[in-house]
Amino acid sequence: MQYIIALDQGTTSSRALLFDQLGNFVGLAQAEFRQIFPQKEWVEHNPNEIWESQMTVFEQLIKEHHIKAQYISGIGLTNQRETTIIWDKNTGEPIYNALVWQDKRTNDICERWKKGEWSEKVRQKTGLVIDSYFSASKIRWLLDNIPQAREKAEKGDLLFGTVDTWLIWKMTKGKVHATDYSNASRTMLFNIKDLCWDSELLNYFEIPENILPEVRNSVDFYGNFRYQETNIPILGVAGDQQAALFGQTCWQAGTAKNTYGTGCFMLINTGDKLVVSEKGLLSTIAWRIGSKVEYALEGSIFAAGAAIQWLRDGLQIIKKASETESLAFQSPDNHGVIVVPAFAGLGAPYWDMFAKGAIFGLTRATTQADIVRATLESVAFQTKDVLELMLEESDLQLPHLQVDGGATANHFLMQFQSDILGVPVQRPVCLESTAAGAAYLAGIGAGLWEKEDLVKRKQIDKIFYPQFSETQRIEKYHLWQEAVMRILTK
């Protein structure tokens, strides 16, 4: 038996996955790391930390399921998107913490950048926005306040990475510094269209080329990992979501797939169209295998498990978040009541990051039930607002949505979901889909299976098929627009 193994490194944790010869999902290994918050709005981590519980997490999942090194065909790696890396080439120290996604200190280098011509260029040129989110705030930041960061980029003893990079130059001993398409996608530095860094948003984020890694396709040869007295081959590499698209087996153009965490990323693969959002939507590399890239639209919502939270801690209607699935049925409608979560206000298609939430069409006969049955909905409503507008500018046709993400055990959700959109939501057996994706690319690259077998063998735990008629959604779904446009600031 041959396997590969998926290196999922988060935000919170590191974890390592088994995929046997077949494909199938074996087991798991996770450990959590340090967050660190010198000041308000700043998150960093310590990359040496994200390392060490990466290896950590890797020799306990051999151990414990007893695998030699010389039956791994091959490595996967999927990583928090964004979060940027500096460190000295020829110590392989870092200069600083990793600056994480999160992180906001650099939203003055953003706002300034925004002025003139230069959030249409990089919109143009990257398909982001202007944000602290992506990686180049971030090493601007790194190259300007670290002492003599800027002098030794520019000597060439300086090597920037985000996350996939700064573990791959680990693994190979400091031999390959890379980076695949996906990733490179995120930095607000590349160009999707010309497939290079763009020299022109260098000059003028002042950023040096000499520190960006090499880019590869999302199924290449990274180099080995000795481990064992073996070389086991790092062949495949994904950011999070577009792994979670890959994992979902989200190969054609019109396939979608949302993942139900603390928020939602919902991403579209628009194949080899590139689809530049004039609303607010991100364009992204989904994958480059061979000579052929395809592209993906990025949709966010906020609050999705946030709102189920606010639920048990905020109302404290509910003790744990479970219990939601049976109160949303003991309510047979909400009776008129509208959950909007807009805890940190509201993105596409409105973007106000100014909107509060609000909770519209209370009365004396009001229930628990009725309230936790309308944040559910919420999440559904949300996740229509952000597809809508997904195929109304890639010109796409949706046959189903594909989900993974702790929510998707609801089945209220699920099946609203469903409903709401009017298309059949598929839940996989497997919802590890972001490692999945790592290991799918993984093992294309070591020659175990091609994506033919991948969709052949993809196992559906339930299909939750729309029930409501065109003018229940119509109703409902005005009902929803109708409560957003109230909250709305502009």
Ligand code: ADP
Given for the second form:
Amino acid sequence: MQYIIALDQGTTSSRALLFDQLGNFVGLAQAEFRQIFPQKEWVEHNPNEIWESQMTVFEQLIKEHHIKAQYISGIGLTNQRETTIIWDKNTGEPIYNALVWQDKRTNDICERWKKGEWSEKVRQKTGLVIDSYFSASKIRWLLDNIPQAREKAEKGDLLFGTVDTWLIWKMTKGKVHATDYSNASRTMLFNIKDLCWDSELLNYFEIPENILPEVRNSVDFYGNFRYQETNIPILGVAGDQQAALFGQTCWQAGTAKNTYGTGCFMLINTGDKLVVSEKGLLSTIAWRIGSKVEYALEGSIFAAGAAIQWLRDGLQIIKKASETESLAFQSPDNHGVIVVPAFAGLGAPYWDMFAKGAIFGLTRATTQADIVRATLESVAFQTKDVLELMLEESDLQLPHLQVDGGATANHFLMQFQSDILGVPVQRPVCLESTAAGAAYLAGIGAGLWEKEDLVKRKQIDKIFYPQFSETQRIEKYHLWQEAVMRILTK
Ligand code: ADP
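The block above covers the form predicted alone; next, return the form predicted in complex with the named molecule.
Let's see the whole complex now, leading with the same chain.
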């Protein structure tokens, strides 16, 4: 038996997952690492702790499953995106902690960058909006604030990488300084049309090109990781959301996945077509395999699982997230209650940062179950808002929606999602889509399987088929849209 190991380096934990030669998920090891909050809105990780935790779980996985290194055909790597590390290539030591994607210390740098035509230029070139979320302003902050960083960078002594690049460099003992197209496209420095680091942006942002990694295909040879006197090749790399899209086998234009966690992360494959959104969706490279680049549109929903947490911790009308399912089934048509959980404003397609949440349609007969049900429905409505925008801007049709994440355990939510979208919702047996994506990429690189084999072997746990009539769907969605209109501040 041959295996693939996926390393899934996430925001709060490092994981290693084992897949067999048919692409089946076998087991995993996981370790959390330190979150560092030096001050308000600053979020850091220690790059050496990231590396050590990743190695710990790798070894733990191998030991627990009694796998010899020679039976590992390859490693697939997926990672928290945008998080920025700069290190000295001579000593191998980071010049500062990793600035995590959530870190907001560079908001003011981004505000300055938004001058004149630059917002539009950045959008056209990188598919992104100027924001502290992406790597560019974090690199700039490190070069400006860490003593001697800029001089060293100009002398060619420093290297920048997102977490994939850092781990590849460590695994290859400093031989390979590379990233893949999906990760590069989240730096706000990569021209996703021309497929190169954009010199005009680098000039404007004052970032020297020599610190940037080489950009390679998502299926490629990234060097060997030497373990137990064996060379294990690193063969697949993708940022976490793109890896999840790949892992959900969303390989045709129009196929989409939604991850229901604290927030929702939705991506739709737009094939070889780069769609630059007019309404605040992000365009990104999904992956590049062979000479073929595929693009995706990405949208997120701030309050999904977070709204369920609010029912539990804020309102305290449930004890556990899983109770919401049976409560929702007890509420026939939620008695007209609509919950709009705009706890952090509203994202795409409304973009109103000042909107506050609201509950509509209360009567003396309103029950706890109605509010619970309406909160679950709000997750599905928000998903529809983003998906409709994606379909409109890309001019694509959605055959079905692939789902994963913690809240997909909720039957009510999944059924209602299908009802309100009017397409089937498919939940796979293996909910580890992100790691599966990295493993699938590496397995293609190792020649263990072709894409077609993976599609054939894919196991679906459950398909939720739409049960609403067209009229029901329109009426219900209309109520939601009206409620949203009433909380907009402009
Ligand atoms: P994250 O990776 O963002 O922590 P997970 O994928 O682990 O998220 O999903 C956890 C989220 O899903 C929590 O916000 C929780 O409230 C919600 N959740 C978990 N189980 C259920 C359920 N059965 N019904 C509704 N929501 C759920």
